[in-house]
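Have a look below at one chain only, the form predicted alone, in structure tokens format.
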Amino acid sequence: MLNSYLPKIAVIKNIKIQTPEVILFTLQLKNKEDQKNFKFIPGQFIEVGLPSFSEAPFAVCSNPDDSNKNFQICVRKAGQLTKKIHQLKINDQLTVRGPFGNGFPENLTGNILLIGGGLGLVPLRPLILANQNNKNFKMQIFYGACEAKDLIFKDEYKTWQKSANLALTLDKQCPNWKGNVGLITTLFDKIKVDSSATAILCGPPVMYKFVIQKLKQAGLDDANIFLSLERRMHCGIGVCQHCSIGSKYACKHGPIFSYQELKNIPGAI
């Protein structure tokens, strides 16, 4: 019987700096059979930790089609655990539990609008990578960061633009920046959004209220708006109850919810 509390050992195979505070780690489970059987749905998360120290949830951000070989997480230095993870080197080890949660809706077709703010692009990246050659998938990406130095996955944008309409914005003007300046909602005033689109949001909670207003103005149905909720997810299976949202748990019933599910739950958004 699978024990959800029992971690597996993962080895760091590659390290790539994204910003001064964010590092992309490529991990591989030490047990080859475990890695071969590792599967995830974009939007799911794993609990990553250091033995005898702590663990925390991170979205898996690599191409799910490669998950039998390795997988990736992005770690922003924001606390004691992430500070220690940033100090690790190639071939150092971490513990991994999961994947947990429900992930984004599968078998998406038609017009898909991905909206990421800051590190919110991390859970969206697997969808982008897995659907670059999907003819049933017309992808539009809105991505915003505070400053140019905060943009992640910068070396992948040219490839993404071959199959997606990518729009970038910065909160403030930066030297040599020729793109849009303003909050991510300003992109809606300049770029048409199809009312039949399915929208997937991921970013800081403060962003959701205002982006949803724009999506509603564009005519999107509540059932076609999905968002990833950030809550204090610990156990990953709805037992510790730290991530409760009304009668739901972000780790077990989410972290992906439709706006239709959440709009009447006080404090959910």
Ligand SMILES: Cc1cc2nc3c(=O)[nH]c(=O)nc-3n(C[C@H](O)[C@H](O)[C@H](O)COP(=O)(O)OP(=O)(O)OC[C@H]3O[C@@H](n4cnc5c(N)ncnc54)[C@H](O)[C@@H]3O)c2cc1C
Second form
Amino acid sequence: MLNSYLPKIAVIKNIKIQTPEVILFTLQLKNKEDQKNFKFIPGQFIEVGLPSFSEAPFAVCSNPDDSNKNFQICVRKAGQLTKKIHQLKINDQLTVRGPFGNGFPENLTGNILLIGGGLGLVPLRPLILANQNNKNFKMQIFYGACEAKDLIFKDEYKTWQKSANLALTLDKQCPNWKGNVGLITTLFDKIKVDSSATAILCGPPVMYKFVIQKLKQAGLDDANIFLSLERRMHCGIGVCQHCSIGSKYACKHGPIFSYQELKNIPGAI
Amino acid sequence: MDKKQLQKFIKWLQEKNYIVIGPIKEDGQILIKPINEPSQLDFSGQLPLYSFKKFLVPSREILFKYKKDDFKADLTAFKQALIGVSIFDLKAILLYNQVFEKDPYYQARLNNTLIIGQSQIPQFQSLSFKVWEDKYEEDILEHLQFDIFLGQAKEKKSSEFKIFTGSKKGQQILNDFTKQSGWKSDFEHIEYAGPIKEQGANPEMTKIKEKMPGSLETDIWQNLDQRCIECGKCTIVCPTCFCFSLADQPCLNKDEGMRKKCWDSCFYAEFSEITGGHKFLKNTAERIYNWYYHKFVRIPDEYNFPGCVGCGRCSMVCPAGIKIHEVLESIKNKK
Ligand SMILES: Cc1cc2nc3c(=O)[nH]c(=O)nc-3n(C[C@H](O)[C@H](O)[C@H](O)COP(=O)(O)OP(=O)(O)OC[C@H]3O[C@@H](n4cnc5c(N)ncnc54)[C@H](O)[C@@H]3O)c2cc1C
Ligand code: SF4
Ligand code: SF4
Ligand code: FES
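Now that you have shown the form predicted alone, what about the form predicted together with the named molecule?
What follows is the whole complex; the chain from before opens it.
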């Protein structure tokens, strides 16, 4: 029987500072065979741990096509564990369990609108990277951050723009910023959204209510709006109850849910 | 089988290296503990304060030990015989068997555990703990998982047991005992027919389940919000509560320690708290609602049977005097 609680060891292969608070780590499972067989669906998460400092959930954010070689997580310094992770160096080790959860719907086609707020861009990145040459896919990306220094994956925007329509916004006006200023919802007033699009949202909980309003105004179907939910997690496999949402578990039935599934569950959004 | 033979059987199990665990009377309370002497066992049918929960899901268990790169899970379990498991607690084990179906630690323990149920048959003995209407029909044994069941005939009180087996393991053990002890075997095998009765889901459960969602604003929860002190006693004592957290415990030696799985309680404020301090279960009303929701909606949705076996232990220990049957009554009567 598979022991879901026993982690695998991953070695840090690369470290890339994104913002003063956020670091991108490239990891490789120590066991070569395990790495070769590692697969994930964009939107899925792994439990990353540091022995003596426990574990926490993080979205796998690299291109799924590279997952037989390595994979990436992007970690924001938030507490004890993440502070410790930020101190690690290349060749240091972490523990990994998973991937867990359902991931975004597969085989998406047509107009896809990705909406990321802050660190919410992290789980969207594998979708962007995997579909750069996808002819069935028309990608539009709305991304908002607080200030210019908070933008993550900055050096990739140019490449993304070859296949996607990327719109950025900052909450505050920053020096040398020529783009949009205002909350992410203000992008909807400037850029037309196709009513038949599939929208995928990830961001801080406060963002959802307002963005969903905009999407409804644009005529999107509840079943075509997907969002990623954050909850406290421990087991990752639908047993410990920490992440329950009504009769569902964020770790097992999510973290990606359609708005249709969630709209009648009190406290879900 | 009479009491003498049962005692012989227990001794025989102990000789076979089983740790025998069952109800014993201590300071006026019935506790569940490992026993030395078979005569210590209490077969009065009185409900023990705690259930057998901790013998299948310990309050703390080591998931693995780590030493630098070396991560080791220990899945060995000692042989134990849980004896005198009431119908309530058998139902709780039935739930656990499904919840922990893919948990190798639980399964290893279960494989090394002999479950010996006990109750008066066919009627259920302890109607004083009636929490919610759940008829204990004669066919109840078909819907429980046990190895051996000691049925106490009503009229003969506890002097004579009718023996049932519910698994190959139970049959094998009784056959072995028969061969070695000369006991005249007279046991009946009960084929497990799944957790749900032929008639389908429990109608009483369905009634409560339908009334639960969307009821957070009602007086019921606001009233409990004022009374419950979030001590978590009800969750500890409940045979079906199984929330847990994972935590690391480092050793003094560098790079050494263990990851543990520990009982948790959804009544505690930090249960749903994420970094930054946001809580998804914001206040007592939401947390106690979540507890009831888990037992009467979430578990029924997942397994089609109730997450409360009706033992009444939570009512007995609650320092605030919250009685589950009263809460359920008000949920049912809600318009
Ligand atoms: C599905 C999912 C994906 C995520 N992806 C990312 C990501 O890609 N990048 C990123 O930086 N962050 C991500 N997070 C948030 C991240 O898990 C928390 O920031 C992290 O738990 C903080 O850990 P800490 O030990 O430093 O915080 P502390 O506040 O010191 O400790 C929090 C403790 O709470 C527990 N906990 C469990 N789950 C959570 C949770 N979701 N939030 C907070 N505490 C939790 C853990 O036991 C943890 O040790 C994600 C969360 C979820 C649910
Ligand atoms: S009556 Fe109370 S203690 Fe017993 S199973 Fe139900 S909720 Fe748990
Ligand atoms: S035992 Fe009573 S007071 Fe304590 S948490 Fe349970 S309901 Fe609340
Ligand atoms: S993390 Fe344990 S149930 Fe979801």
